[in-house]
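Just one chain follows, in the form predicted alone, and it is written as structure tokens.
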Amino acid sequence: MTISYHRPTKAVIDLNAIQQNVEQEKRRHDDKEIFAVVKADGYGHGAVPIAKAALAAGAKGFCTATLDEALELRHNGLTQPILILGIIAAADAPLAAAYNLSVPVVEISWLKEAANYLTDTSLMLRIHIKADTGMGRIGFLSTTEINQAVEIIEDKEYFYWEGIFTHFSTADQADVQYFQAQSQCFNDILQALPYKPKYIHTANSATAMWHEDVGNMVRLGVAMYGLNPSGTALEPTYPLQPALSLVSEIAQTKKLPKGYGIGYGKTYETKEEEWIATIPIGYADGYTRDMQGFHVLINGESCEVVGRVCMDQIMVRLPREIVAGTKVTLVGKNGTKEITLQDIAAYKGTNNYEVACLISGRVPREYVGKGRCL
């Protein structure tokens, strides 16, 4: 998608929040490695700037989704330790060795399978054992297939087993229940190794944000950007930083009489005379159509989306008139005003990640704070 740098619309990433988060983090687990997830392009902020404020903050690696996310690092000079978080191709064992990645292995098959592929004698593949302990998701089922995963691993001279982890479904929820049945039965599943690797992690943000737990390692995400894991169950431990805003500018303003419509379908009609402003934003930027009869701010002030959002355009309405040029705040904050991400994700009824995430890569991304010459 190309990048839209010939208009007002853009995303603002001040990376000193990103540091200042991930020094917080730091700060309370001084005794584990910070891991920066920067999985889906740094939930939509752009994964190398974040990666490399990380970086400057004290994080010690990097957590991908993908293989490709990983070579992205890895192409812009980041040599330091990458997780890749789910399942590649048994094939790409050996692009992954080559670039000194790490992988997750969820079966025995997989191991197997990749085995045929690491011919090349100078290459090593490390490894990261997934335990699935109630996340219903990717990892083995069994101490036993564990166990054994670890007997062909250590059979193999191109394989090194590096790490044991497993995620946690109710980390970010007040009821801890499932949580302490999921915590124990990694605790089980570590008893039974015949030895611990390098790496035992099983903290995301809510993790260690709100619980203790056995690891070494914190694969910091959301929490690194700002945001509450948990939306508004929980209070955050330590004060967040949001890192992102989302602004743009009024492109034209006109006044319409009574009963006219707005945007497709006609699903606004102005009650009386009213000022009507364009702003160049639309669903085709990640500001979806169900944002209509929320709001932005201009001037400080709350002005609603009437109309339904176009794929490029929305339109607000204005308490006055207010002359094209002016900044509109879609996140972030505009006079004594706020709009946050949890703000937006409420309205639609998700998570602050998915708002992020959704941002297109239409809108340019702007870096601001001392992060932004590393």
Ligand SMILES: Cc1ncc(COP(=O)(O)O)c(C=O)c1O
The other form holds:
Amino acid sequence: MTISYHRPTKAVIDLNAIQQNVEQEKRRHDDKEIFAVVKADGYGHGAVPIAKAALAAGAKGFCTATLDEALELRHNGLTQPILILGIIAAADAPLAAAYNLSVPVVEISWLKEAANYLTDTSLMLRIHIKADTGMGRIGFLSTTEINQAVEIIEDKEYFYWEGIFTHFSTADQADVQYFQAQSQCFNDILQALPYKPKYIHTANSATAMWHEDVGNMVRLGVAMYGLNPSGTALEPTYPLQPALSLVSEIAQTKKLPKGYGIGYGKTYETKEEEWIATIPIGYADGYTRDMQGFHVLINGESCEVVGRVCMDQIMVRLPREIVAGTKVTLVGKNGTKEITLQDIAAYKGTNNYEVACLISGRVPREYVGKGRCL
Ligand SMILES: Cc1ncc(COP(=O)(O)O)c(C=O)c1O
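Could you output the structure for the form predicted together with the ligand, given that the previous block was the form predicted alone?
And the full complex, kicking off with our chain again.
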């Protein structure tokens, strides 16, 4: 993807906000290690700068979804522990071991297959056993199998049992019943283990924010980016600082006569003589077609997105003539008003995670507030 630097559209990421969010979490749980979750290019914020900022704020390691994401961190000089959260191919076990990456194991057969590839005796693979306690995603279902996995790991010098973990599916909800059932299931698994590995972890942002858990490590994702893990359902237990804003500038302003069609399909027609501005952002940037009818902020005022969102441009209705080059805020503060990623999520009927991840690779990321870390 070519990054479009020669265009005023950009995502501005405040690294001080990232650091404040990490520090808040650290203050709340000073007995746990924070692993900054930087998968999906740091939830669209940029994995490497976020990882470095989190590190400077006290994070001890990182989580990625894929092997390639972990390698990106290593290639950028990050030497701290990295746990890959998704299953990797057994054939890639030597690569993970060579880069000192930790991987989840969710099936006995994977261990046996990986053993065939770990022929270089100088390599050692760090393993976190993943238990499925009710998420219905990856993970062992039975305690017996988990203990069998431990035995196999213990038996081979090229495996190192580093951790055991699970993931809660309802930690961001007010009703705690299912959360408690998952917790109980995980506690039972822990009780049945022959001994405890270095890391025991269950906490994502929501668990860390609203629950007690048995773990000694937090996999801190969305809250690090300053976003409420529950959307709006629960109040955060500490003030979150959103790190990302999305800005552009008016490319052209025109006075259009009454009855003039705007955009593909002519889904909007001027109701009177109207000032219409074109902004250089569209669905190829992650500003999706369902944003028609939402608004942007210009000079502290809300301006409606009129007509269909195009691939590279949107049109907005202005309250009066506002000249080309004027700043447009799609996410963030402008005057006394603010548009949050959550506002967009609510409008689109999704969560703030998805909106952040949608901002495409074409949009440059500009980092501010990097004084303390880079
Ligand atoms: C296994 C696992 N742990 C931790 C996280 C981080 O979650 P959050 O962003 O809600 O903190 C995720 C994210 O989806 C995950 O899949």
